[in-house]
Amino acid sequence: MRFTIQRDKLINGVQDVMKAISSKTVVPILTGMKMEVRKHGVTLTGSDSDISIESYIPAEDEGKVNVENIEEGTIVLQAKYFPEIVRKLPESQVDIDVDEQFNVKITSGKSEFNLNGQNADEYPLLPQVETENSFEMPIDLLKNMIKQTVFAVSTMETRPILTGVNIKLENQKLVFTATDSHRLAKREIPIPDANMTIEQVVVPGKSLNELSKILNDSEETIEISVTNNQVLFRTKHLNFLSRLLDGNYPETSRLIPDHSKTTIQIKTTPLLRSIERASLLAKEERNNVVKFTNNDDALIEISSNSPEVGNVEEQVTADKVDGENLKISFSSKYMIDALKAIEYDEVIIEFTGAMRPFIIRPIEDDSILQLILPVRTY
């Protein structure tokens, strides 16, 4: 087997499947970076049984010639060197040549490296995943949805189907659902061409992680495709699988009021700054709690208080209240990380009671919701 490869194409091949490969694996051959060669292109595979990474570098794209001297064959190459050899070699094209020993010669320049190849036979062959039963969204769109409720999954294993983010399609509706008990972000979006329905699938949030930190903006969709314990994300120079989280998912619409005590209308910018300033004093607190009070004007008290290190306490102006006074206390991690991910100018809490879960949203898009219980302080 051999290749000619230009450097960068294969760096950035090399740096998405790297996220699926693990030292700790129990198979050690998966602690190896597959790659196969044919005529076409060159394919790279990384897998640590959870999550697989196949990234595609065609021979030619658009009229640009990727991979040139092509030999055909495979081999599984040492991931704790390779990646480090191939993003310090000299020049911009890489020759690589495997021998029928699988060791492997990689030139470029005046710079040599011999390195220790494994046969390709012994990498487990991925699962496969039907792709007639998919269907498609704008890459942007679903970083989107990711950035938006991943955040909110457990960190705790005592519950793992809480640790994915619940994803259902129906009657070409997608939505996006993580909680660990605590909180909840919710995002939904139509998929108008969308002729299938996905009950419940719920996606490990590590992976949603890494499939968002890999994914090309230039490239406009991606194709997901669920099968019973798998899901494809698939876009034309990348193939990510991941297992699915066995379990059922509760049933988080309850969770949600129907009607409301107290409604904020108020800019995000200065609540988010107001609530990150007060957690500077909370940090040795349990949860991080600040308190929010509202009175009969529309000024909002942000107040911390801990005992050791002292208190803080400032006001914010909200655009618009109407309902009850309140004075409630939550987690302000929980209140800065749900007011990052809505992304809006301008939000709607809505307030049922100091013990009982409120509601955020953006003041002109209900698709995206973020929910948090307060915290008991007396």
The other form holds:
2 protein chains.
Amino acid sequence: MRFTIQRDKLINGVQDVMKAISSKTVVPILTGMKMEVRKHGVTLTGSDSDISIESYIPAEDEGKVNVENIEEGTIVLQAKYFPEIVRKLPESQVDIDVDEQFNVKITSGKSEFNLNGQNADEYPLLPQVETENSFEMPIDLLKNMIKQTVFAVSTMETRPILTGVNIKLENQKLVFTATDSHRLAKREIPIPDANMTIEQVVVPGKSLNELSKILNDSEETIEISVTNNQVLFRTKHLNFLSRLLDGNYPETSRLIPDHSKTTIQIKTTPLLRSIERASLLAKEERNNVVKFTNNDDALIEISSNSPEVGNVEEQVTADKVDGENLKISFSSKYMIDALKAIEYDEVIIEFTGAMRPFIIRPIEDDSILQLILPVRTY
Amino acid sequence: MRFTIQRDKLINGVQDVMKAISSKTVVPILTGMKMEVRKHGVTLTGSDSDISIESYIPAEDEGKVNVENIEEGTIVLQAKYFPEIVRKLPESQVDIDVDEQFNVKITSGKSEFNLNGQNADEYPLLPQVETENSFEMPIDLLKNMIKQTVFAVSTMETRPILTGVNIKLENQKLVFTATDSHRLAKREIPIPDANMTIEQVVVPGKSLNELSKILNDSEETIEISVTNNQVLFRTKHLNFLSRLLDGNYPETSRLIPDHSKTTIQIKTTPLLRSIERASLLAKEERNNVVKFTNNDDALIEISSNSPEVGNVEEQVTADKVDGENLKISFSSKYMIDALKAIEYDEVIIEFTGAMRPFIIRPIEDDSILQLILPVRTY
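One more: the block was the form predicted alone; return the form predicted in complex with a further copy of the same chain.
Time for the whole complex; same chain goes first.
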């Protein structure tokens, strides 16, 4: 096997698949990176068995030659050394030459590396996902949906199903839901061209975070296919495969109150900054509680108290307040996460009492919903 | 005590003194930041007993009012919370008001923090350094001298004296020397106005690193004063005090060879890149050894071998080679550090045999010297 490749193309491909490679895997060969060279191009693969990433570098793309002097073959490279070597090679072209003892010679300019490779036959085959049953959506919209929900997944392994984002596709409507049982984030969008149904799958939050990092913001589309235990995200040169989480995702719709006793319309940023300041005194406590009080006027009082350190008190002016006066306490972290995810200048907060979950939504958009359970302090 | 201060001035001052404050100190009050308010301005102090930093914010500076509504007093603030609070306050002005029970009220716009302070009488007095016996030098030159030497100090506490930089001032010549006994870095500059002598003091490398971080690159001067066990660096608004290291610094001048058998003149960057690549395969080994071989022509061969991973071999072209052929092995890390410190496009390397220390200097500048002890491999 041998070929000559443009170094920048190789760097990009290597960087993408590295996201799936862990040095801590129990399957030793998975610490390596698989490289498959065919006449039409080079495919790199990395996997930690939960996530697998394939990056494809076509030999020719839009009239530009990326790979040449191709003799086909496969090899597994040491992922601990290969990426850094490629990044530091002196010239813009790289020759890679592999002999039958899996010795890998990497040459660029007057620099020559000889690395011990491994037989690619020992590398596990990736699960095949049927791509006939799939739908497409714009990449930037997918990244946005991930960003607005994934922070709310649970980080505790006590209920593994909650460490994933619940994905549903029904009646041309795609819904992402995440909850750690103390708060919930939900985002939906219409997919007019989708003529299929996904009853529900739960994708690990970690997988979605990695996917989001790899995808460039772009209006190109991504194809999503689901089988029993795998989901495949596919763009032009990238396959991103993740296992799904087993188990029943809790029914979340009944958590969401359908009426409210107090409604507050308020600018997002001033409220966010105020909550951020109120959270400063409670750095170490896990439940970093702030109090939120509204009286008869539009002045909202945000306060927090940390006996050994001191206390903080602020006022933020709401744009509109309807309904009963309210005193409620909640985790400042949850509120900060929710307000940051909303991405609109103004929000509506709907309360149904000091001990009931409350909802935060953007003022002009029903497709995003953030829900937070209060903390009992009064 | 109370005053109103420009938030950006307070942020800068706090940031500087925070560099000296450690949460791990054995003297509890030193986890705090002392604030002294006088009619002429506000002085902030932080200290971990090795390093102490005072930052002064004048009430008025170049016609601009920084501090007003001054009632004099002193307080010690909780350094864990105060900096972040100041940074996040909503308005450009901050009011600070301290009552007799050391309650600190910080107000900015509609935000009010109440922090528990401590009595400043409990804060240790900083050692007084006589500033009559002092010399001045440009700040950017001092930063440069630190950068070119401090990396070579020892990180091992077995010979504490080597964890510092040796500073000497004699006959209007200032010399910085650092060595960990495997390599040495030396830089000297003339100080024409200095009419004093510093026989030798050893300043902890850590102190010089912190000092370097605080000083802005500028052509303004810094005043340096030395007593038996302290050194004071003083700029317009900053006092930086460090303890000195006790003990005898080894005589280093006899380490430096006075003749050479092989002299190689070579471009710095290509050599540096080549050594960096050769070091990639030896990541985990502490002594990350590369071989350097010159034959009859001007081609230098750089190579490294790591049995389990592979090997690397490169050629770099020297501009001029004089003297005997040579095979020598050395730590790639030491060579990388030395070449980076030199800051010139071309260097001369002077060897006196495979087992003798060798010298690297810039081609047009005698004031910088880097010395490395080779490693026995042949």
